[in-house]
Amino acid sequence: MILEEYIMKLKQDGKITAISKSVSKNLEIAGVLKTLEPKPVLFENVKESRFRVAGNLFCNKTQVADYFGITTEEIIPTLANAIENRSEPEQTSKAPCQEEVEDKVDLDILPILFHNEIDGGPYISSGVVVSSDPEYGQNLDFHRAMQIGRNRMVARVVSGRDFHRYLERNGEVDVAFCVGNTPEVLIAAATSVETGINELEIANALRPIRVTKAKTVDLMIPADCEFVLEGRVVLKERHAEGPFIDLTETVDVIRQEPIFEVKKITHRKSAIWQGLLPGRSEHKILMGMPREPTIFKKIKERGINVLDVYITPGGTSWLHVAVKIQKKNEDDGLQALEAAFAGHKSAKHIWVYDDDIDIYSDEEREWAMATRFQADVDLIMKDREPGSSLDPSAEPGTKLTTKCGFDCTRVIDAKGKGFAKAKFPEVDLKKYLGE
């Protein structure tokens, strides 16, 4: 689906909120992102720019399975039969993304956010970035990039990912970065899986979609996304990059970053710039939910009957877990704790909770910790060991942190009280009260 048709949709139930009033792209709206997050908005007048700008599209689970006509319990399983299932999209040389093919290369051009004060320059965020390696072929990623020139970006390359390996392995490589994508790729972008696997082929897997082949580098890209930015990083060419809103919601540091040249700008004849705010909800949605169903595989392959997992925004999306097992052996919950770190390494904190714990209900969570958990026998505390660079409290430079693991399932043999909630009778209010 082209992302437009999608806005326009959720223009005509009355979910989005659009602001027909002219609004700067500098930190104006991000702060209107902010305030009614996580209401979907367009700004159809950028002062700044010809294009119009849309944010907090999917700001949570509710809102990705609204897209796809899911459950939000659907989820997992929809993503993980995409992993296992990929398939190859169909290739068109008609691409909607290549409607307009701009004259010369002008970013001032384009809505390009300037999100924070504190931030190094207009940013783009939500950039979905192809790239490619002659062995292991076409990779799919997530990288910021900060505007420094009229054609110039400097793009944040984390250290261990495909696209570093790539440029490290060829010294420079040539990428397309996507602005304006539906779920199906921004999802696909953001999964953990083996190097050489297209990440294309996880996204038309989940909804089918079409690929082109880009104007004036060899890749394919995605054919209905809103704007397309081609050129070539080079690994030796750095620039000061920073600084940024992590998805701590801290500030990341300024690093020599390198270089990403722009050769040609392509985008939809009415194309609508995608903004995400970093930090804030949409950000952590894409970045840890496509990790969910690899921590689901991990304890799955344990033998423990894995219902939900759920990563958790007051833990950034990214450091704190949550999953619900159906308990049968007394070891389960410690069992799962071992194959959910294995399944999402950056991981620092993780809760394992029975079957009739509600996982996205912090009240309920912290019930079933202080009734269920005893920290001299369910808690689980490993080594030092690396975790996650976004970790603000890991060991700078090595990332070394302490990581803990919390069984808070119920004994099968209780010796005294019961571990299950009273239930109260459920009544119709309407017999009590009328219509």
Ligand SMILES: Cc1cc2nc3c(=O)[nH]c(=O)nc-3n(C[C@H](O)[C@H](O)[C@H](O)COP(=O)(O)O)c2cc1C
Given for the second form:
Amino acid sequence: MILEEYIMKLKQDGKITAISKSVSKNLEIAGVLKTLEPKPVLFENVKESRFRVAGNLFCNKTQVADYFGITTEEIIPTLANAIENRSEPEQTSKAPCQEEVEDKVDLDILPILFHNEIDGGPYISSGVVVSSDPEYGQNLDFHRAMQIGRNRMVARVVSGRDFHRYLERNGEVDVAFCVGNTPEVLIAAATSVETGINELEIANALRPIRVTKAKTVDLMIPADCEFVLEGRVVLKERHAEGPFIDLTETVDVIRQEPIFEVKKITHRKSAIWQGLLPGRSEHKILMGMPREPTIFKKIKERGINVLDVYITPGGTSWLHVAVKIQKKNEDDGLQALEAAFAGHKSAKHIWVYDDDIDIYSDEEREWAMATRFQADVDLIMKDREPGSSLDPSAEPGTKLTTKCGFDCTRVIDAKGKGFAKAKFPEVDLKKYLGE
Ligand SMILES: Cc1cc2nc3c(=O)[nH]c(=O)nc-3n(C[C@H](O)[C@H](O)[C@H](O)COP(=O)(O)O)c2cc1C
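In place of the form predicted alone, output the structure of the form predicted together with the ligand.
Starting with the chain above, the whole complex follows.
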């Protein structure tokens, strides 16, 4: 789907705040997005650019579910199904993202946002990077990129990502940074699947998309995205990248990272730039949610009746996981914890809950821990394992961390008080208060 069409639908339904006053791409847009979060915002008049900017579009599971016309509980099965049953997108030679082809590359025409005073420069934070390897084929990843000139950026490429592997194997790799995507492409790009799987086929299985050939590089790109920045990333040509706010909302260190030389800019005629606030909820949901089906699958493979998995925003949408199971055996909770850690190596703390707990409610999760958890039997601790590079408390360099799992499920054979929350009578208020 074209992002602008979705934004116009939000506008019709009164679900987006449209700002017609002139707003600067330098700090102001980020400030407004942060203040209005999670309300979607359309900036119709950007001081430094002829293009509009939209942000806060997919800040929580409800917004994502609404986009697909499903419930939040259906997100994991839908995504798991798309990962399993991938399908090839239709090809088109008339791609909206190539309606206009800029004669010369000038990144200054784009509303690349300067998000925060501490940032090293303006950053693309919503860019889906298409790359290719002669053996493995195409891959999609997210890589933030800091503008360092009119045609140059520096990209953050975490070691271990498929794109990093492609760079190590080939030295330099042609890329297309695609900005302005709808959730099928955004979510597919954020999945971590086997190297060699073309995530555009996951996107197509979520909802049919179209692809087109890029203008100057041999890549198939999402035809309906808003902007495409084509070019080349060279592993050994480096530049300082950062500081920048990472997923944990803390400031990432400055590193020497590979340069992205931009060779062509194409876009839709009425293209809208997609802003994505670093560290805030949209970044978090895109990072955590695509990992949930993997954890779900690992728990299911142990024969446990897992009902839902939620990588919680308070835990940076990466380090903390809440799992809901229907407990049948006394050790199901501990087994589920072990399986969940296997499904998400970056997780630091994982909780398992019964089916009567709303795992999307902070209060209910805490209640379950307060009333059902005993540390001497319900706690597992994994001392000094590699965790997430994002965790400021992990050992720098090695990522070593201590992981804990909390089994907050009730004992099946309860001896004392029961574990169920007592219910008050349900009444029809109209009977007492009138209409
Ligand atoms: C919004 C967003 C921004 C991200 N930024 C970066 C980044 O700057 N550098 C990076 O290496 N990974 C980044 N990631 C993570 C990876 O792109 C993501 O985990 C990737 O899908 C892993 O896929 P792979 O297994 O194909 O490498 C980001 C993810 C999201 C959702």
